[in-house]
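Single chain ahead, written as structure tokens, the form predicted alone.
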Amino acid sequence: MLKVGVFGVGHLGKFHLNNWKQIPTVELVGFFDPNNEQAAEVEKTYGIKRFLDEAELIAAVDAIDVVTPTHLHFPVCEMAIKMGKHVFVEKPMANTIEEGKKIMNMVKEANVKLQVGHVERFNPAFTALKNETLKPLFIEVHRLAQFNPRGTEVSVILDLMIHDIDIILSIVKSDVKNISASGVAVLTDTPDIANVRIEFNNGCVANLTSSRISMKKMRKIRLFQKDAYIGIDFLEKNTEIIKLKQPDESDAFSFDIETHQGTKTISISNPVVEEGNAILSELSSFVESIEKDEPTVVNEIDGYLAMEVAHQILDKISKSASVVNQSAE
């Protein structure tokens, strides 16, 4: 049995507790949370031991799950890695680029497993494309959420857009060439809505819009590549592929269009999206990586690269805001 300890049992932490309890090879040893009211509720509801000392909990387990506010990710991860424990940490991996670099180096040195909670990698709408060849030339992303005071200690970039940054980096196997970004702080002290354009060295361009002050929810990515369009709806969990029909395809709906190159047949298909719980899938994947001594699906390098792009975006937004302020003066 893999012994696991959870740090942080707030809103998301409780989801994690529920899912850890569903993994048969895991023993949930206990949790750490400084909030007495929250801790008492979890002890009563889940029957799990509360630890009052962080090091004591880490010493009692094989792996920890870090679901604390972002600014506390690094100190907890650092303590666990130095004690030779495996780490699952929610996104973003750390609060600053410097912390992210230190975590990468420590993981390598300690030879432990680390997985970052970029949960959309395990969304059934995305995993339904595992057998498709994805080589997008243009990507359009919309991630809109209704305002929720929880999680606003970080910007919309680190709160919401980082999900899509990670997905895009996992698809586009190329270095970032240029980033343009604008964002506005509306209800908090950090950007609540942002629009970003990322250009890659291979020619791919990604346009991302994220907002946490929308009237409706939306989590969609549209991929445009040679001879194909692929739409992924992470919220509704469905996927659509529109492409030039191949001679061996027979199960897709198709129709003909006339082009200056002659008649072409377009096929429309909806890959089977399995029922699935993305949080359970990512935690199970982390456990499997430890048990089989295999790389984690979203490792510390993935977590760092997503952070790096997110912080470049924040830097661009900050600089553009200062230019606007200077002009106003």
Given for the second form:
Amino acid sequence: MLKVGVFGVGHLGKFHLNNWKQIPTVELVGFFDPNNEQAAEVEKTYGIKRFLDEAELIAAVDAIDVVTPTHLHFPVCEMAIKMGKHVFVEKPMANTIEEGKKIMNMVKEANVKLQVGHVERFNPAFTALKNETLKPLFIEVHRLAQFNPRGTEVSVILDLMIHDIDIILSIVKSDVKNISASGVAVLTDTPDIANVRIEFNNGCVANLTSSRISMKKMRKIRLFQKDAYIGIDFLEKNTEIIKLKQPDESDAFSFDIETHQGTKTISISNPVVEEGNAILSELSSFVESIEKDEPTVVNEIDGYLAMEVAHQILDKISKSASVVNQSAE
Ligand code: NAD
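Please give the other form, namely the form predicted together with nicotinamide-adenine-dinucleotide, since only the form predicted alone has been shown so far.
Next comes the full complex, this chain leading.
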């Protein structure tokens, strides 16, 4: 059995508790949360032991799950890694680039496993594409959410867009060449809505829009590549592929279009999207990596690279905001 301790049992921490309980090879040893009210409710509802000392909980487990507010990811991760424990940490992996670098180095030195909670990698609408060749040249992303004060201690880039940054970096295997970005702080002190263009060395361009002040929710990624369009709806959990029909494709819906290069047959298909719980899948995958001594699916390097792009975007936004302010003076 893998002994697990949870740090932070707020909104997402409670979902994690429910999912840890469903993994047969996990023993949920206890949790740490300084909020007495929250802790009392969790002790009563979940019947899990509350630890009052962080180090005592870490010493009692093989792995910890960090679901604290983002600025506290680093100190908790640091303590656990230095004690030789495996770590599952929510996204973003840390608050600052320096913290992210330190985590990467500590994980390597301590030879422990770390997984970052980039849960969309386990979204069934995305995993349905595991057998497809994804080589996009243009990517259009929309992640829109209604306003909720939870999570607004960080910008929309670190709160929401980082999910899409991680997905895109996992698909486009190329270095970032250039980033342009603009964002506006509408209801909070940091950008609540942003539009970003990321250009990659291989020619791919990704255009991302994230908002946490929208009336409607949307979580869509559209990939355009040679001969194909692939749409992924992370919210509605469906996936669509429209491409030039292959000779061996028999059951796809298809139609002909006339082009200057002659008649082309277009096929439309919807890969099977399994019923699934992405949080359970990501936590189970973390456990399996430890049991089999294999790399985690979203490791500390992935977590760092997503943070690095997110911080470059934030720099661009703050520079463009200061240019706007200067010209207004
Ligand atoms: P929350 O405010 O609801 O919960 C945070 C909890 O951490 C609170 O109960 C608080 O008392 C506790 N806490 C504070 N200091 C602590 C400490 N030193 N040690 C242990 N616990 C401490 O926040 P949330 O919405 O649950 O978010 C938590 C984290 O999860 C954030 O990093 C956020 O970015 C991430 N998150 C990820 C997703 C996702 O889709 N992967 C979704 C929501 C939140």
